[in-house]
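The chain below stands alone and is given in structure tokens; this is the form predicted alone.
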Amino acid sequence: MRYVKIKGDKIYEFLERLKNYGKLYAPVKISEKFYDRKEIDDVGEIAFDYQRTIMPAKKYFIPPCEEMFEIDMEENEYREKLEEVEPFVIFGMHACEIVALRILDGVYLNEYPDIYYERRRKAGIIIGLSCLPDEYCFCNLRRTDFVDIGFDLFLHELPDGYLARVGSPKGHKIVDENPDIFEEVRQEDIDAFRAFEEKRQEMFKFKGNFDNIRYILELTMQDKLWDEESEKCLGCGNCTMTCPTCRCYDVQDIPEIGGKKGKRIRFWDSCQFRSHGLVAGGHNFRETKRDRFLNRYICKNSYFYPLGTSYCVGCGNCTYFCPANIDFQENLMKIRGREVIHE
């Protein structure tokens, strides 16, 4: 892997430079608690020291209602929603939710290509950031707090700058055509990343690692923790909504009023809703809220092979955005036979 460092004087000139790539994104802070990704005017208000984003990333390769293809059926024609996808670039994706991307590439890009994700990927340009846990983190636990694949350049804070991991032909071409913004890597950069990964991995709350706990899972799902948690539970998909691999959605045919022509549509989903478990002759698979809760623990918990990691990359969205403060994180840990102490 090659690798280059940015001075810190530079990393905002090198962000205008990123905008000749394509359409800037990057997080920006909204509030006094939350943040999200915006396109960029002005790189001055990227924020930096930011955790999660109030939609994670997946928005950019599935939107969260999109048109896929149009009917006329006095023309007899099938028309697909296939505009020139413009190149763009997400600054500051972390490196659990680089995973995310990865196993939705899984999903959407294997025997059979979803072409409109494929298009938006393509169109793509992945600049990882290095980040410093917070009590919602839990990306050790998972293996997803270091990523070697599927960025395209990879930033780590330094004293004085930021050490860059370049991962792609992309990131190589970025570093190539702007030889002033970049620089040979020293020896007291080597010390100074070594020692950031040292102070991160000891900011996580938990130690260890969720190996086992899809087949615990399996075995406690009578577990009267479910019906607990579940209660507290308001259905309202928010857990879902910003969790950066979940990858639901529905399917909508809309006729125009005269039913000759129409559009079919795709939007984003929730396993918490009722109607997503309702199939025809009124039969629900999940007809009650702990049925739908629990599924949502078993999916995240199962394990994605191609990756060799589970669905959940341990991002924390999901308890943070809570509105029943429901701690996901720690219900893992109660249903692993582990006491959680809160200071």
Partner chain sequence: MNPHLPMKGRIVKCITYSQDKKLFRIEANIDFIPGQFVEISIAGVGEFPVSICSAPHEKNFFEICVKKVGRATSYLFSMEEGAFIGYRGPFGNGFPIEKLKGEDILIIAGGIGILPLRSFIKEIIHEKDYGKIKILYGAKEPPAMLFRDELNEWRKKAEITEVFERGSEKQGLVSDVIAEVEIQGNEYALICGPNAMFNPVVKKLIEKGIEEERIFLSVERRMKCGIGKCGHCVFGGSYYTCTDGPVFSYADYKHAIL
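Let's compare: the form predicted alone is above, so bring in the form predicted in complex with the partner chain.
Below you will find a single chain and nothing else.
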């Protein structure tokens, strides 16, 4: 792998240069408590020390709602309507979110590649950024705390700048075309990188891994914990909307007034909604809140075979954004038989 350094005083110039490669999206602070990614005009706005954004980066690849086809209702025809996808750069993706994108690749680029996702994926440049965990993070337990592919550049914080790993031909191009921004990595940078990684590992709430959790979960599905926890659930779907790997979508035909034209749209759906398993005639394949609650736990903890990781990347978003204070990580810890002590 190629390693370069960006000196601290060059970082804003680097961000400015990224705009040459496409629209720049990065995290900004949008309120006292929350961050979100948006299109950047003033690079001074960009937040480097954010933990999580309200919407995961999947929104740039699968928008919350998009038009798939124009419908000619008189001719009974669906017509493809593909607008040009402009190149864009996502700055500041954490390791877990980059792994999440690779999981989405496995779903959307399978034997039936999703043309909408694929076009956006090709147009996107991914610039990763190192982070320190808070109490919601458990990427270490999911083994997604460090990412080795899936980015173009990955920036690791140093006391006086960033150590950048170059992960793709696009990444090499950015480095090669901006020689005044990058410099060689020195011994003290390597030491600082090592120290940062060491400190980061120390900060995780729990050590170990969740490799066995799928099986323990399957074996404890009758546990009364699931009755209690699902009873708390409001069924709002925040957990799935903020999840970087949740990918369920629904499709609807929307006719225009006049009934001659219309559009077919798709939009994010959630397995926590009652409508998710409901079919015409009234049968629901996930009838109870408990069914739906467990469906998410089973889905997130099952393995995504191409990557050998679970569908959950341990970002903690589902817990952080849950209005009912349902703690995903803690519930998994509980069924694993670990007592959870709150400080």
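So that the term is clear: the rigid core is the largest set of C-alpha atoms that superpose within 1.5 Å between two forms. Everything quoted here is computed from the prediction, not taken from an experiment. Positions refer to the first chain, counted from 1.
For His172, a C-alpha deviation below 2 angstroms is recorded between the two forms after rigid-core alignment. Core-superposed comparison between the two forms: the Cα of Glu256 travels 2 Å or more.
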